[in-house]
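First, one chain by itself in structure tokens, the form predicted on its own.
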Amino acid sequence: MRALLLDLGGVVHVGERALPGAAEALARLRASGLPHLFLTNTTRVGASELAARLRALGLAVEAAQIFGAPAAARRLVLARGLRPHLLVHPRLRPELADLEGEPADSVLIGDAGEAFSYAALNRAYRVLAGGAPLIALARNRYFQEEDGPSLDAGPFVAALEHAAGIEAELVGKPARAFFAAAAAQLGVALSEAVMIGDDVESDVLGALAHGLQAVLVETGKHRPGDSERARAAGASVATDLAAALAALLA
């Protein structure tokens, strides 16, 4: 192990609440000097706003440490010279608005929250029906909020795929390119990085499939049976972030 990749939602916080022991665990990680990034599929806000919200919760996370799907999508869109129609959350739109153009030649979709109306989905579908590609910031099925689980972008990505008869190109976890870019930024090989997350599919099984090591934490969206799936695939399991870091840094 030469570097750590850590999820944020469900690992260090849930909604507007820091998870118990997370602040102390992050302080221990910083003191260790081990290179690390926060690898997140959060697509309701950009890195700067997300970091500010986490600092307000007492979690010392800087925007430069956040390796998020929106930034990866920006790089992809610019590299390909695309003019995407944006189906994203209103709080994220200002960060990506300069990418839009008419006529749209692609659709970029994230977790749009309440903006997932019939009209918005139908407008995106009409762009796709004309032969445009669908780029998904993430396709997580749900995420954990303080009052319970909430739909993430995945179900809406699947709906557009089904309607248009196409397959979305994934930008965030568990896409190999996403993990690889994060590892490259830290200067390590995929096999030298450990992913810590609460999502057994995107974080753990996704990381293992691309040669990373992985630890599942039993917080956030963790559900009965997830730990068994993680262990069977070759991952470690920890009760929370503090326990995971204690074992890894030992």
Contents of the next structure:
There are 2 protein chains.
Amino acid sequence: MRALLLDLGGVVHVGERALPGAAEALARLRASGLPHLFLTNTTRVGASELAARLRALGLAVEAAQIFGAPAAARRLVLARGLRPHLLVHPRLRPELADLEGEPADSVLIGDAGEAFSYAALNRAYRVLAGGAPLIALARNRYFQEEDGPSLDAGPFVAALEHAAGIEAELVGKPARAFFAAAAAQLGVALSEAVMIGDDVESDVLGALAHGLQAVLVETGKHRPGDSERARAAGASVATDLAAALAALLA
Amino acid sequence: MRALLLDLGGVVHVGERALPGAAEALARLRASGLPHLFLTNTTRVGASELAARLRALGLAVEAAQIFGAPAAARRLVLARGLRPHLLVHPRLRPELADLEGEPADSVLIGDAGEAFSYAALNRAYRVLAGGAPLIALARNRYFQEEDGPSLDAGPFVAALEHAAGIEAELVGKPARAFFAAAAAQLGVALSEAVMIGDDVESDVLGALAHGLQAVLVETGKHRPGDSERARAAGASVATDLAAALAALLA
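The structure above corresponds to the form predicted on its own; please give the structure of the form predicted together with a further copy of the same chain next.
Below, the chain from earlier opens the complete complex, with every other chain and molecule after it.
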């Protein structure tokens, strides 16, 4: 292992609460000097606001260390010269608004949260019905909030795919290009990186499929059965981030 | 052919507009004495309100002739003793509200239209995440409005299925039980009934799969390619309801 990729939601925090031991674990990681990035599919906020919120919780996370799907989507959209219709969270919109154009030739969807209204979904659907491609920042099923699990971007991606009879192109985890770009930024091969996450599909099975190593933490959205799926696929399992790091840094 | 089943949206009307020739065609059908029912997956309103709206457009449709998914769902829920959480349109809710109970042991979803908010979908998701089954009034992909195609119940059913990792049980077309109950009400066998509709999947392929005959009309949501799919599967194709009835009643 020469570098570490860490998920944020469900691994270092749940909503506005730092997970027990996470602050100390991140401090220990930073002191170890091991190259690392936070690889997140969170698309309700941009990297700067997310880092600020996490630092307010006592978590040592800098915006420059966050490798997020929105920035990767910006690179993809610019590289292809697309003019997407945006179906994203109002707090993320300012970061991507300059990409939008009329008439749209594509739809870019993230976890828009409360902005997933029928009218907004229908507007996006009509662009797709005209033949435009759908680019998904993420397609996670759900994430863990303090009062229960909540719908992530994935179900809404599935809704638009079903309506238009198409398949979305995924930007974030578990897309290979996303893991590869993060590894490249750290200067390591995919096989030299370890992914730590609470999402058995996006984080763990995704990482393993592309040749990374993976550790599932039993926090956040972790549910009974996830640990068995992770172990069966060749991942390690740790009770939380502190335990995962203790094993990896030992 | 001993009986006729007719779709409504896209066949006799689009939104608040009667389709050309539909009023005369329905009058001719009534005069012919051929037993018929209107078999609809529309779930934004109940049968009484729908019939009143159509009569206001000059269309001879009685509430008692409407065989709709909401009434079928009521029979299913009562037969199984379920207490569903309702995710339905505000105008349909009064018809089903007496079925609802706390704690819910199932979710009943229809085309809720603007009531498909993130919060409402998330409430339904949390019931499903607890292991409750999902019962879908319909799962049509889209329907035709005067200004373009609009999302029907199907994409939202797909969203909740994806989120919870489950498969919905379908009440309306193309469920076999729905066609069978309508045929039984008319006193004919499935093979003696003809279905006329604009939805190649729910109306035409659905009817054929259960042994009915089927006619696709090229109105409403009809799109290029639909007619070829219908013919290849063994259905007839007619330009509109008047042409379909002219051929059937000849």
